[in-house]
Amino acid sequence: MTILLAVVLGALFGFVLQRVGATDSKVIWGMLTLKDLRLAKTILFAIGVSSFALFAGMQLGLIDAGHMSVKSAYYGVLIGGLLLGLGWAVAGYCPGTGVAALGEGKRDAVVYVLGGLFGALIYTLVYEKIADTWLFEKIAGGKVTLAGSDKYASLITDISPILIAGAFAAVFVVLAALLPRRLAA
């Protein structure tokens, strides 16, 4: 059952990723150069909408925090978000959206795809080799979120995590709804 609902949420995912544009590196090349700013409104939004529905959801008891998976954070997360943002910007994927793009049949999203299978495979083959490194240091204690739950640390210790989400929730989605469609050139 859990196989097939994780079916189900990635063929939904996908099918909004391609309803919102995402798939279309021109869509997601006019975000980065901010030139087009309708899939960062709809980023924004989805983030604040999400983020407060986990939270209260977690408040009210009708989400297990044991089902989140909160990966630590390390030195070397940093430098892969950097080089995950290189990626992104130069082939105007992230993995979501390249595979979603893959799945629509565009033939640059099977070299984005390749390209980030041989990166995980060259990760996979030097990792031994790293793994006692700085790269692995802990940040923040590691395993923590920005509001807090029963099963992991929170950044903000003083204030109830539904107020932090909540506060988090309408930044974005103030953000979501004063950003333009489109800057000026």
The other form holds:
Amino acid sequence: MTILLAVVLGALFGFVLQRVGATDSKVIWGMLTLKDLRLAKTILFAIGVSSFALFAGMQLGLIDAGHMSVKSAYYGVLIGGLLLGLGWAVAGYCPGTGVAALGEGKRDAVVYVLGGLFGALIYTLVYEKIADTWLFEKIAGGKVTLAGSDKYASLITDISPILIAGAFAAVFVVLAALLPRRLAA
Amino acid sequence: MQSYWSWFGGGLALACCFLLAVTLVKPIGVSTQFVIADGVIWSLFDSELLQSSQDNKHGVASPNAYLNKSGGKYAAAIENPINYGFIFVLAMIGGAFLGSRFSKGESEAKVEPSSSCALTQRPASQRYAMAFIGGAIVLFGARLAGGCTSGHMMSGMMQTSLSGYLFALAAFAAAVPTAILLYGRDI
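So that was the form predicted on its own. Now I'd like the form predicted together with the partner chain, please.
Complete assembly follows, chain above in first position.
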């Protein structure tokens, strides 16, 4: 059953990534050079809507908080994020969109995925050397969220989770709507 | 140029993907599966890579510290790649293929990207080199961060996780200046 869900949800995600233009490196570069922000507006809107719906769904008992999976915050998240951003700009793909672009038959995406497999292998080999360093020191307790849930501790405790999630969601949705299509000349 | 969905329609569709995934199974993530794919290939050449283990929570151990961590979670996924996370990413390939057939500028999707993107003035070999080097840096960074644009940024910020916000800030802080420097004049 979960395998069937993996096929359906994975195919849907790949389909949507392609249809919003996230698998087009020209669209990525347009966004990152601030010359065409349609994809940034798409992402902001998606985060806002899904975040509000998730917390509303949990509040109403429609979504099981046990399905949440919050990743730990540690210094490596910042360093890794910087590296990912660098490579993302160089290649024009992130891991998910690179895999999806491969499905479109783009040859540079095949090369990108091979590069990705190489980078992941290098990390797998060096992990043991860096595992005990400051890179993995937690920030603010690690697995924390801004809005509370049954599963994870929250940084903001005296306001109801749906209000916090709703406030952030509102900011994202308003940003998505107001952000001009083009920021840089 | 292909005709892509508007930010409104596309944003709703993308939100549905992330919501459906967390409601039915778990939040979407992609970059872990590059490690699993590496492991599957590696295990073909190295019969010692995976060993059954009573001590590890997932029943599989590996002499490699990364594959062995979290109770052998990655080692177990490598031993049985027919699992949710790996099949999800393979299915994305098929979904994107269908997406490209749906679009109006169909022929363009098939065209070599190096001829249709900003790098028209540059040789294809340069495009491939950038794709390979960029891919290696992205996946090394994603593994160090513990997730990528899907897992950390989209799924993470949806759950309002601190790590998701930190990751997104760092990723854009590096990506925007790099893109402007490399491609600002081409786009």
